[in-house]
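Single chain ahead, by itself, as structure tokens, in the form predicted on its own.
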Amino acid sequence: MIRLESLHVTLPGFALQSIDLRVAAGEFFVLIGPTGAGKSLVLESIVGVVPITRGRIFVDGRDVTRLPPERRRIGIVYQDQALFPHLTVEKNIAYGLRYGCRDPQDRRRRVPALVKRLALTHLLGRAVTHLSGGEKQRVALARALAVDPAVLLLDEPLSALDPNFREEMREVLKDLHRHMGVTILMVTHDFAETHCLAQRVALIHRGRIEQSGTLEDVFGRPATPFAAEFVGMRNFLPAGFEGRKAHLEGLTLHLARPAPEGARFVGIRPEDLRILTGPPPPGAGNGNRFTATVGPVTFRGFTCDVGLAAGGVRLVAMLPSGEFLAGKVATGEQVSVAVDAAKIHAV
């Protein structure tokens, strides 16, 4: 449904380079990355408001690379909604119909149903300046979908909302996708939104796609050091490999499967390192049990990051804060640590 082929965009001080991306029909695809990575620029290239240097853009099987925005059949919703403050809710929703709706009869059926699904019926006569953040975002969604776009682009649509409205809008987006089957490409840096909404995901960094695939691929098996760091796999260490063994400095770990050719690192998420504060369960760690010394502890609300030293290796484990405060683990003491072989990733 959306296909980018070798997309390059050159701007002063920044460039998108060799962007290849595929979003299937009816898919909810999320593009993640840090601030300044080029996420929004990808959307602006697709919608046609930023000229591309080279490459091709296909939407619904059509080459739209050189078409003006109004002929691309793309709806877009921005972080700040970009509503017209001098128009009512109804007139904001109807604004694009004069340019983008192909079938007047379909419009008469489609728009009322859309207004009802987004719970906007009672707000149609109201000025948008008198709406809450969540209501404004629902109006922006209705305006984008009213013209029956081939695809819907979402540019960090939830980041300006407070937590309650953000959760509400996540459910709205899930409902729209489930019942309307619209193809959605959303950019965000929020992991909760990504895990809640995405069917597939791509990670962009410095104008290049670092990795793409399922949530499990990107978050569970990061392919590069940057990807590992970004998705929270903070234990990312150089290693040598021998079959199903990973040799770190003074520590050997068993893997669930032989390391791929060319592997140079192991990655372990902090939550997958278990500090055994009581009797270890049978088979704890599938053979990966070792002794470590507890180092610095950083509290992060209900959890804390616990530094561990094992041989010459420095690791970080995650532990409920209550367990540390209750004295089950103390800085400077030796503890047993376990990690399942399947949770160790060779990269």
The other form holds:
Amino acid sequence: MIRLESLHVTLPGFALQSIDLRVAAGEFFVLIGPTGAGKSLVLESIVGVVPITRGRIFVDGRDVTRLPPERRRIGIVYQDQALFPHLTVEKNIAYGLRYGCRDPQDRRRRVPALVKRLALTHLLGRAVTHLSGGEKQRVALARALAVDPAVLLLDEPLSALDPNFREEMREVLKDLHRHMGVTILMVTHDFAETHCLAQRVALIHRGRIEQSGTLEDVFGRPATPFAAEFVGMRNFLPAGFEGRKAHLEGLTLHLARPAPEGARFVGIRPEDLRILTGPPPPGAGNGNRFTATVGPVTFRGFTCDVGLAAGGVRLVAMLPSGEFLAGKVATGEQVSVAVDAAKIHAV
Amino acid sequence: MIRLESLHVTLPGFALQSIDLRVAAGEFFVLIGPTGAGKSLVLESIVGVVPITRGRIFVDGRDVTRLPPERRRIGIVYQDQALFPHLTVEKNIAYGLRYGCRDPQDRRRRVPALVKRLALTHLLGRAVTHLSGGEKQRVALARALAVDPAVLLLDEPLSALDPNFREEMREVLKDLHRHMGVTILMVTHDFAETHCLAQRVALIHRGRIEQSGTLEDVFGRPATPFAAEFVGMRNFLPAGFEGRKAHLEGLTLHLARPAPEGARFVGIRPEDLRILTGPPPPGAGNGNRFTATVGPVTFRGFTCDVGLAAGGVRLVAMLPSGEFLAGKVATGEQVSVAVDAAKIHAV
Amino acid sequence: MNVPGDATSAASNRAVSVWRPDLFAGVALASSLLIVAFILLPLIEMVFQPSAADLGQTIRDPDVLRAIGLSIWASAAAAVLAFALGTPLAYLLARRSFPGKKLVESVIDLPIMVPHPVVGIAILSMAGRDHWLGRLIGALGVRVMGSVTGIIVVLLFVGLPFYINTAKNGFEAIPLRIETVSRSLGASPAATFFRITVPLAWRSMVVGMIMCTARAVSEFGAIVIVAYHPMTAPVMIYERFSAYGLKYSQPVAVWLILVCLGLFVLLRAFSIKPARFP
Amino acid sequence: MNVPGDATSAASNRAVSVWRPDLFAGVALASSLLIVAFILLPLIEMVFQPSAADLGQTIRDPDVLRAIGLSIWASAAAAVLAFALGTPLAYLLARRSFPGKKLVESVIDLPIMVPHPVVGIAILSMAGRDHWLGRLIGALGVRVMGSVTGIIVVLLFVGLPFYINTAKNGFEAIPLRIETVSRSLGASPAATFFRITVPLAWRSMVVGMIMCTARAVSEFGAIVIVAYHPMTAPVMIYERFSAYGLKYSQPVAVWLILVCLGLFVLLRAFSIKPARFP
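With the form predicted on its own already on screen, would you show the form predicted together with its partner chain?
Shown next: the complete complex, the earlier chain at its head.
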């Protein structure tokens, strides 16, 4: 439904480079990346408001690279909703209808169904300035979908909402995607949203796509050091591989399956490193068990990061803050650490 | 060293009410509260730049309520440092020296020692505009301490820093407090900072002190429903007490000690509710074990909140996201839940 | 829990502070009062020196009425022209970046900096019979010197920057995203401008027109060169002053100042915008 | 990971957009060019019509030199007075809130709105022998009408708002916290003002003085009433125009416009501030 072919965009101080992306019809695709990675710029290239240096954009197979925004059939919903503040809810939703070239029959059925599905019926006559964040977001969705766009672009649609509304909006998006068959390309920096909504994911960093694929691909098997760091695999260490063994400096770990060709790093999530404080639970570590010295501890709210030194290697494990405060682990002590072989990723 | 006696401050749309606070000499006192609680306003009342409606402020036993800021001997360091951008590092630090009434002998010893301790020697000639966040913060500390104030006020000193600098600054503050005997009153909304630095804590909410005392008092035994919610005790439920038993709707829990007089609520932190997925580890629950139905699950990055329904009671437990994604817990399932009797707080 | 900044500390960055009398505060207060008196007293004196009878008689004088009327309608005409011609440029400056943009902005500000008689001289330099453009418009039957046309041209020249800069600020205050959404829904640039931009920026446009009118009403130096006749109110004040003296110019000045005050009040009323964009 | 907004999306809120030619864009471009031409052409024509010989002869004329010199130094004197008197009020308006603040701000803006001949009439209403204040200053040996003193008073009146508003904006841009820290370190309000506020706001104060000077140099309507003699440059341009015609007024106008252009360039140079406060 959307295809970007080696898209280049050059702005003063920032550039998108060779963006290739393909969102299939009816797919929920999430573009994830840190702040300033160029996520929103990709969306604005698709909408057609930034000058494109090179590359092409296809929507429904049409090359729209040179078309103005009003002829691309793209719907966009921004984080701040960008509602028309001088129009009522109803007039916001109906704004684009006069330009639609679809048959009026379809529109007469379509819009009321949309309003009903988004629970906006009782709000139609209201001014948009006095709506709650969640209501505004639903109006923005209705406005974009009323003209039946080929694809719906979502620019961090949940970030500006209160946590309670956020959950509700997530359900709304899921519902639109499942029951109305809308094709969605969403941009976010939030893992939870991505996990909850995405069918496929692309990771963007400094204007380049670092990795794309299914959730399991990107989060389970990060392909680059940045991808590993971004998805939270903070223990990312150079290693030599030999069959199902990974040799780190002064530490050998067992893998669940042989390392892929050309692998040079080992990645372990902090929460997969288990510091054994009581007697070991059955099966802990699946064979990977080693002794480490506790280093500096950093609080991050309810969890804390515990630095560990094992052999010549420094690792970080995640522990509930409560356990640290309760004195179960103390800096300078020797502890036993276990890690499941299946949780060690060779990259 | 600092004493606030039923301080009232009234601004358009906000008021501080009956603030009583006492920071002893050499103490590290933290005032914690959510955004907009009035934390910074307390500091600015002490500095002397907001009009005080009622109450009195004592510094070193002197009543300074009516004194202008320049005669109060208060040092203040803001989140954004508020350095003098037209002066070098050295001149920033020396700014207040000409007003000090202390003997010059002391000053000649004091300032170089301060500069050395804060590792600013190599920066003295530099313009302050090009320093890193951590360096700026150290200059602001040196500037405030150079005039030997009776107390040092810190207004969210770590919030604006990068995470790496934040840890470093925390150590700097610890060091200043321990080895130079500075009396500190710090304002923050961050638990980790509070846990790491505070000797005593006061919790402020909507312009009132909700609770004050040691870390253990405030975080372990929150005295009001707001305090409980704020320190993360999200399972805060009305209960009837009978000896060491707490009766909730359709659920009875054992306490480690009898409930205090007049207790009406039970509080349990989400991370203290353990969902037993494998065989129970030894001693799990210390007698509190019950069956619950898994409800909605909310992702919060690497942890997720799992809703639980047990008897007529709804609880929230915290789980590493990995365990949820691995399918160990699923919505609608029955699970076994354990909670340590010592982790159940009666308020 | 990681929101930086604090609502109440922001409040203290507004001017909430404790006032303590000292020499510094005393000097500040004294010179402030002096300035307010320096501006207000002459105007108040001037308004109250003429008797009510004089004022009544003056406003019934058909010459005075004609002059004030001409001042108002020529200024309003200039404001309408500024609106019609200046709106596209204001929008362009608010929405596009192009090489030389700073220079264009400087050109727009020029009429504010040029001494007023020089404005008149410059316009006559173009419009006189010595210049091809002057001969061209003369051949079309249009006379600039000593005509209402000339007055309106002068007032447009001095008023344009006020309209363009105010309208530009109004356009800049509209988030670009709102226009982008309108485009993505199928509206052309023109449709977006008329259905979204104008309804959201009309207050700024009206304020700009009022400012343009006010600047035009008070113009004298350029008009007196281009068109001593037909007589506008400021020229009449000058003429009465030089021909008959202070006493005879004051009543006309009072009536003109009331017109300006009316515009000033209108301006303040329209300037109080509802804050629609967070 | 929860920082809202995105650096690159902020970039797109600046005017980065795709230009596609259509009727709407064509009309916008045409009327923009028309306006730029309308402002620039008369000025350019005026500057290039007099011959170099005429210009050279004019600038050697002692009367012209004296008039331009008087315009510059009287304007500069007004700017210095505005600086000395207006700075405390500007600081007060930037830092304090008090009842009636809006009203004081409106009073400061009044001289911009009042028609220029009316300003002259108003000042003479105060300073004439009919008024106690006029008699008082007359008894002190000070003459307002037809004197340099009178010119400076008029120029101060019309220039004050420009200095005060610009300086006020400069003071407002300094975070209050910086001054609070200075106070907490032992500096009195006066010491804080001179050691912190002035060094941080001096650019705005200089820009304000330049704007005040520029406004004063271009004043004509009020001066021509208060002091036809000694002759300032705008009055001389008017006199030469009415006595000898356009050709004889142009060279003086060109020289005066060059002075204004110099001030304009100075203004732009000082306005480019290093951004010191995030």
